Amino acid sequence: MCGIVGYFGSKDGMGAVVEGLKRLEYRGYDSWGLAARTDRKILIHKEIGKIGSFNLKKDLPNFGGKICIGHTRWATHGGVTAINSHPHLSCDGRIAVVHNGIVENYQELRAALEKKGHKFKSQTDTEVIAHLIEQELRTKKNIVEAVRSALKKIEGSFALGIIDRENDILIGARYASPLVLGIAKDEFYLGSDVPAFLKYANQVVFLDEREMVVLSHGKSGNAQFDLMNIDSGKKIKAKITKIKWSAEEAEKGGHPHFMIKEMLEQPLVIRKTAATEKEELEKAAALIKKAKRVFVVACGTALHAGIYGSYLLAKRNNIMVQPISAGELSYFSHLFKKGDLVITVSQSGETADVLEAVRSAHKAGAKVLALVNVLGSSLMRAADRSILTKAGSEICVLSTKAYISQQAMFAMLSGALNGETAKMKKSLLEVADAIEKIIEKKNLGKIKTLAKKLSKVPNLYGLGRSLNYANSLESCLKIKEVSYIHAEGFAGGDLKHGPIALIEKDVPVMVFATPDSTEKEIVSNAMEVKARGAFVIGISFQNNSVYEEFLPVTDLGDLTPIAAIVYTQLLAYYLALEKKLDPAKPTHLANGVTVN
């Protein structure tokens, strides 16, 4: 939700935070800020708006330090406002703060600690750890042990950077929110994702739930971590990981936007996930044999990779698999049971609904398999099996190689359960192929000609049936998300249930067709909303004379929907760029959804 960089370190680390959150960007872009320990002072800079276009050595030449903080905000409490941007210092002004989470019960820590005489300047939640840590100090000499025991006062979730301006010494320390420690020679990074410092170091630890890691210089005087439990104070051996991805993997590449990267880079995507390891994938469909009851939850983009999943499931392996909203899961997870299974669809593995889920699940006795995109994260290791899709760093806010990655595992899990994992991979290697015709320079054109012609319609709709229904979701799902234009998709069988009535002279259709029993029953659907006046835009294998623009995609039986649904991304992309928008910076969204 927010973005939180740190530097500890031999150097001047100001560059390298301002580096970090300019990559966490697409965590949050409403304000930003910064805070640098140096000769025990503690100096602060705040800005409303984004990160993008601040040059350091330009605009704050003489603003750096050994010890630094920086934040990219995506507000949750308080306006938009300098004052409400982290980071947040105590009364004294010996702490600062930066946070990415909510605190539940700010309200009452906060009046709590006004009784005390505590000042407020900000309307936010974090500002109250600022204020509980020097509350803490007025007992406890010891930092490490008066940020611990703020911290056990807490209910809600938090990712922090903190440092102190009595002490060389930077602190992180999560719960529910994600925070990586990179590793690099005599310095360390902190960072809410990999990208965040990836160019400086690949050595990590993936922080784990109520877990702490103190940053300070040893008896040697070279930096040194320790890592505890926050709750007991207990020190737990690091397991550093090596992060695979390039620096590159988390930059534009010369291309005007992520998005379009991302795109792009999805005949890849494909084929990194054909290749993923035949043990790997019996293991995880094992676990379906297994069960009883199969749920699949997600959230958003996710949640439309796992209807599509659940049909595929239903169509070769005869199994039935209920997908479920994890925003609406408390109204049912009561229901979970001993012998259930609960697939778990996510980008970044950090979502906090998804994981309340798996909390939910494993309660009940039922297992979790984790279909997730970020090694190392919250997801990955709550899950008793997991998966990662093979998408890479994706930083663009609207999600589109994570999707079709997602579609891709659903792919292999099926090919698995009948043991033809081999000819699923040859099969979605032509997936791959397929892809590669729709993103070839003259199709690019044909869309941006396509953007250009419905950037004025107010309303735009999507009809699927089968496999095609999550794509009819997620295809109007980026086009509101980026252009704004109201988009809506249904289920061909609901259109006479209502929908139909919201088709009128011009308003344009999107048509998605596979190449299986439901084709001739789209295309009806689409003669009834051309009869209406409808502009039927007809994504299939073949033309039909009802189309009155046709977007073909390769034949590839009940994987031809991965395929269809990169004309869609495509097209809202151009919408964006049409309608002289920023693809990059969608109103009111950010990646990595923390908070409920």
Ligand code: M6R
The other form holds:
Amino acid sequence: MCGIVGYFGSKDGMGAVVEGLKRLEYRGYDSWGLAARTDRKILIHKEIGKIGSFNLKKDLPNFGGKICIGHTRWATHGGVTAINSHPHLSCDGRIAVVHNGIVENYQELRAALEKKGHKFKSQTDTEVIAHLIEQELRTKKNIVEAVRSALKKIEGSFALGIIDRENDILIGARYASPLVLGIAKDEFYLGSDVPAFLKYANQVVFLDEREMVVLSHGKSGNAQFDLMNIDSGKKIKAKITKIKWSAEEAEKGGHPHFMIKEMLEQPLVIRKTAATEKEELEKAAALIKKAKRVFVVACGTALHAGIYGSYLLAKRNNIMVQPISAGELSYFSHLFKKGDLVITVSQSGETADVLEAVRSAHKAGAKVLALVNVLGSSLMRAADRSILTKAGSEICVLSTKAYISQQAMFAMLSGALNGETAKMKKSLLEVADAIEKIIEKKNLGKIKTLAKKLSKVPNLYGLGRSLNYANSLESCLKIKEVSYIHAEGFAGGDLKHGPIALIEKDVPVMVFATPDSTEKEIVSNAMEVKARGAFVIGISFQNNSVYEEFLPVTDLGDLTPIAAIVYTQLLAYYLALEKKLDPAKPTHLANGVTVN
Ligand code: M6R
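Output block for the form predicted in complex with the ligand, input the form predicted alone:
Starting with the chain above, the whole complex follows.
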């Protein structure tokens, strides 16, 4: 939630900051704001809504500076107003702060600061940080010490960009929210993720927990950075990573929305997953084999991929894996123990509930294996072992290619567990070919026509069994997230235990069939709903007269669901377009839920 960007250098960096914010809009777009330090003044500009069409040169021609910060907000504390938008200032206007995270003890801090005479303007938790630094400046010898001291008093999470009217300095700091430093010639960038500044800098430092970076001018006048631990103040040697993906990879590549671009990339994602190194898979498989009990913990789409993984490991490897929603984990985590393995799945690697799961697992002495998509993310660093899923940068809030990359990685793990990595690799390459067929132009036309037909329905359901149960959930999650049609997925076996009461004339039901013994059972379910008037859409390896609409998928055995889901991702997208909704801006959602 929320994206931050910073620039420190020798030229006007505001253009780069605005560009960075546009790239970070997926993290929140309730409002946005900018601050620049120029001639020992801090300029501030804030607006409600999305930064999308804002044109700096045209809309704000004289706004800029060599030290700048920006923020795009997903509101947590305080409504969507210009006053609550970041950057926030100290009383004296000396300190400006942008923040991603939550200051959990902000009420106590605010009360204490108010007693000392500080006047607050907003209802946000962030504003306390600016006032706290101002307060600390009264006793500390310099701005760096004041910031360190203030941060030590904050409970909660933060990724921060801080500028000071009185000093040529930009400070970044992180705890439990992501922050990356970008290094270019004589200039630096800060960003919540790499694409925020990748066009300008491809050498990066992923800040670790409780690290702070101070950007300033050295004695020679050149821009320099100092990395340090917030608590001890000790300098840390920075590990510089060279980012190999191009800025273009993070762009829409000519498509109207990232969602469609990312869905069309899925054959490539599967091929990349098939190329995962054998040794890496075997090390992860060894952890699974060694574990006394295995859990899979994740949220939303990633949890659905984990559910698919748990069925796959049960069916192919005879391993019992218990899926748990990370948001519900705290009611079970006291039962974790040494010998357990917690497999966490996350696109962003920054989901707060998932990171909390890692902490609980470690506290109990359990091991953590992460399937994670973002290199250098908090999850990747916190896990005992991690495998990078191969979705590449997923910008769209609606997770599509990350889902199939996670399903495919479970397939590779399943292969490695049975000593069949090469065989599984081959099967995955067939999945890629099958998806290639689904995304062919003629099929897209068919799905668009279906979307037109369904765009006015108030309710829609999904049914699946065994390996396709996860798809029944995921297809409906995608449809509700982007088209706002009420959609629910059920297990075929649960149909008669309640959901069948919802079936009425013409209600669409998407039925996912797996090429195994469960096919007969799901076809029976399809008949049961059709008998009650449902419009049955079959997504299957073979047609059946019960299906009024048939979406064919190649028979890929246990991997068939990985291709099948692509139909419903596309359906969700076209439903949104039919309803004149913007798939890039699903209401209230943001990529990377970094707060519990
Ligand atoms: O980054 P993560 O995979 O940990 O995110 C988990 C969920 O928040 C995410 O999958 C969410 O459900 C998406 N909006 C799905 O489209």
